[in-house]
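Just the one chain here, the form predicted on its own, laid out as structure tokens.
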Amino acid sequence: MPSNHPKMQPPADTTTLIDGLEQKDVVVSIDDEGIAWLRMNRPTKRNAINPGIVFEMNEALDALELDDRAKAIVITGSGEAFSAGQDLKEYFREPDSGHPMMRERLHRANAAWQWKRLMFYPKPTIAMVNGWCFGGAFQVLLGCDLAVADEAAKFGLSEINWGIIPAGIVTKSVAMALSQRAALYYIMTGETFDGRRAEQIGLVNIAVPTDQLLERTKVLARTLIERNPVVLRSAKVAYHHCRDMGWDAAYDYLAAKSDQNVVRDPEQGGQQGMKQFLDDKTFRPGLGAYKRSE
């Protein structure tokens, strides 16, 4: 179903991603400065997550992967919502009555494309946030490198509310990216707050108005493609692992990180970035990216 919101609209310039590809709870669109645009595209369920979001995601960012024309990932939401997180009938109530093995791979599915791919993806991922983001759509944020969300975007852990505690993965991720005490708040009380909460806590990067969230969206996505992608890809999964390393092994780790960099780096960025530094005299680090060859 299309939505009705037209700041939600994907750009006017766009190109289906395969020609034949058949996705109906997810729409995917790139536009004609490389972004991606992902769209969970059940607007009337205020787009909560069942199987054809899960399997059609997945199938998605394969095809994203190897799609040279797609340079930054954008997910986002049909209609006001982001997403108000796990269908309750289809992806719980349905699955558990059927066979354990069906189940089973669904939350596979599941975990493989909210947190296993989506934070090591070699790609940049922003989440935009246009409305509700509730539960199990919180794996879907943070999964992401980067969030820009609506000022009035209405978030929640409301799991307690039902009697339940935000399972998955969802309290692992929301335990790395908030401090103890507003982790624990929200996750408590099941009190939702706005975008601008959001951003003060740390959950998203930038918070704006509603008019302005599709433009700020895209200019990050814009400074992220400026980007060398090797090197982009290298940082974010070297955080990711750098983080639960001990003092030394990180130190070793990114030693060995950064000599692969200049094995695979086809630009050589490293010592680009030198050369217009040191002898061009073109190059400040501290405003700006180095100039890339076309």
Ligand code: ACO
Given for the second form:
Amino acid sequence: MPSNHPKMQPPADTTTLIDGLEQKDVVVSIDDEGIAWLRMNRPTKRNAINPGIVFEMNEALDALELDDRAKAIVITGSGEAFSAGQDLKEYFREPDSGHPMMRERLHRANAAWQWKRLMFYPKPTIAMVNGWCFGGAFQVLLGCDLAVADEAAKFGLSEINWGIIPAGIVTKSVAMALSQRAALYYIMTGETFDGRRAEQIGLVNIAVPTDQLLERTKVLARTLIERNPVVLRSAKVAYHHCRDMGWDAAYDYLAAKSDQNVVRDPEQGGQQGMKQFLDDKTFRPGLGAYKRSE
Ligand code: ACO
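Since the one above is the form predicted on its own, can you give the form predicted together with this ligand too?
Starting with the chain above, the whole complex follows.
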């Protein structure tokens, strides 16, 4: 890709960049706290993931990556659903009967945003599960770093009910996130469970009553925004890579990754923290983050 390609340029006018996005199946907004809200927006179809959501999500994630106003990303859904999973008509049936390469392109673009982009996204991500969450929506949920759910939200690996297996990369993600007992139970029964149960089995971090969902999500996003963004990014990338590495390789990789932070971090977080704790005595690292300069 040539370096003058628009996607390689920092936005000259970030407002125009976001306003310029085609906001139909995904609505993007950034609030004045730096939280970027990405809302799957097909409420009458329970936000089933169609090609529109797939391609608009990729574009939105591209745009937000370069938009300095966006410091943490929250993904949620319009209406009563987070998402009812892949759209059986527009994501499966119609592409299955079209040109095979178009189908492949769609599936590749879907893997890009739900998995490869989200898992390694350079800014922290939170799934705010506001309602129905089925099938392919599990990958959106597990692609995000953290998750807050409405206690009343309903989850299900419903693939077995359709006579299919949780594909894409859902089975792998579920296997990494849940115990074998919980994963196989929901993969094999297709039963639904609520937000409280999702919290118990570790599928989401926090489940709260409906009226607290938005505020609890904002509190979590603010916590992430207070942290050093370079180190936050390294920490999550290191987590994902280390899970698949042997011990010696992981040890060496983490040492190299730590050194990389020293080069990449313009605010030199480690030094700041040490100074504020040891010299200034203005913070206790056990109890919160060091104070970042504005
Ligand atoms: N794909 C395509 N269309 C969908 C999907 C979907 N995954 N989910 C809902 N819709 C559509 C319905 O066909 C319906 O469209 P219509 O109004 O044109 O008839 C509309 O959304 C509303 O759906 P209802 O079933 O009427 O809504 P209700 O609130 O009663 O039920 C529920 C919601 C439980 C989510 C139900 O729609 C459902 O079971 N959806 C499928 C969930 C699922 O199994 N997802 C996994 C798909 S497989 C995968 O992701 C790999």
